[in-house]
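First, one chain by itself in structure tokens, the form predicted alone.
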Amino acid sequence: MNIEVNPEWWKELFDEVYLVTDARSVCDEDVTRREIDLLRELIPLSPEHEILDLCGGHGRHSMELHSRGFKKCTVLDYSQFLIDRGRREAGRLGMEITFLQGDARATGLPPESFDHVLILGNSLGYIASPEGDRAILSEAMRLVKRGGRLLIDIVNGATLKSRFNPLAWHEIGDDIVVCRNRSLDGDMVYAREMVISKKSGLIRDNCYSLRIYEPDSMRRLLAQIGFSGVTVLGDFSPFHKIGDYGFMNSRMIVTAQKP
């Protein structure tokens, strides 16, 4: 099946429907806690540290960090919908978290503003050109302080290729069905996602793509940008139940330091 993708699909997909279709990953507090548990083991965090949650969506990781005493968190994401939702939720919980709408390739934030930059939840590989990811990681390098850490949580491309599943579907409650048809071409995955209501019919029919990285290719990219001490933790999954979680299965956790 030929899947044609709008190269700027990522500018529109992350809305209220996304929070339904991906709720198992991005709206599950237990999943978020397990992700932050691992993050705490891999990089040294102190309460006074400034943390940038880059491509941070509705700020679920920053809210979990805030609840653990790390209160200097900034969330930046392109989706105005997710930023607004996160800001409302943080306000409801009495959390002072900064939420900014912006492009991760050029945030406009001052250089060396943060002790750590986090790119979590498989938030690289959306931009059609590989230069898009290079620009995001270069911006992370610009924003992190000397000696500061970058942590990336993305799908392990090697594992995805070895276990590639072209067809998957799951039900949400009694009404919603999410069907995904995927194709693999080199380091690119293309997907068509149909979201269907049993009661009212088609809700969404959209296509998107993801550039995937294997451990060695991510090490090379970060070294080219200037990061040092790159380490990769293999196949991490925060899910306790067996299932196809799209690109959120079998992730690799990458850490690096600005010299």
Ligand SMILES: C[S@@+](CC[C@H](N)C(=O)[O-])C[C@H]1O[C@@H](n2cnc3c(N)ncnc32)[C@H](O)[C@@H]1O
Contents of the next structure:
Amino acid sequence: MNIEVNPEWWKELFDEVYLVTDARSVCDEDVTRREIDLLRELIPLSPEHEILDLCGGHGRHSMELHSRGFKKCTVLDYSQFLIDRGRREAGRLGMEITFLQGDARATGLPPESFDHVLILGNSLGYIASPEGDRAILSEAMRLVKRGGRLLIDIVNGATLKSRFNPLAWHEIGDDIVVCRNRSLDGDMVYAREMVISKKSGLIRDNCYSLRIYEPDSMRRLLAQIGFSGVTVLGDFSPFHKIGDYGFMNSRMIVTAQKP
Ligand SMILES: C[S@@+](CC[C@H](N)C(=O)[O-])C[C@H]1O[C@@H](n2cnc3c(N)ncnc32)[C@H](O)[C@@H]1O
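Having gone through the form predicted alone, I am curious about the other one (the form predicted in complex with this ligand); can you provide its structure?
Full complex below, order starting with the chain above.
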């Protein structure tokens, strides 16, 4: 199948349909708790630390951190829908979390204003040019304090390639079916996703692409940007049930420090 992708797809597709198609990954509190459990083991967080949840979507990780006493969280995401949704939900729960809409390549935030920068839930690789991720990671470098940590949770490209699954579908509740057709070309994955309602028909038929990283290519990129002490945990999965969770199946957790 020929998969044609609008290079700007990521500016539009993180909306209410994404919260349905990816609910198993991004709307499951147990999954988020397990992700934060691991993060707590890997970087030294303290309640007075300023934490930036970069490309943080609807803020699920910041809400979990807040509930554990880490109350100085800022979520920045390009999707106005997710930012509005997160701000509303945090407000409803009485959590003071800053939600900002913006581009992670150029946030406009003051330099060295965070103790830690988190890029979680597979949030790199969407911009068509490789310069996009470089710009996001350089911005993370600018924003984190000296000695502060960067933590990235991203699909492990090596595992994804070795177990590449070109066809997958799953059902959500009684009505929704999500069908995905994927192809792999070097370090790029292209996917067509159809979301179908059994009751009312086609909801969405869209294509997207993702640049994937293997532990070594991520190490190299971070070193070029100036991070030190890069560590990679290569095989994290927060899921207890076997299934095809899109790009979320087998992830690498990367930590690095600003010298
Ligand atoms: C798969 S979602 C994960 C969201 C969140 N980190 C989570 O785990 O729930 C990827 C997110 O990255 C955001 N994103 C991608 N590129 C971005 C950019 N250049 N600037 C800001 N946000 C971006 C998208 O809007 C989307 O919300």
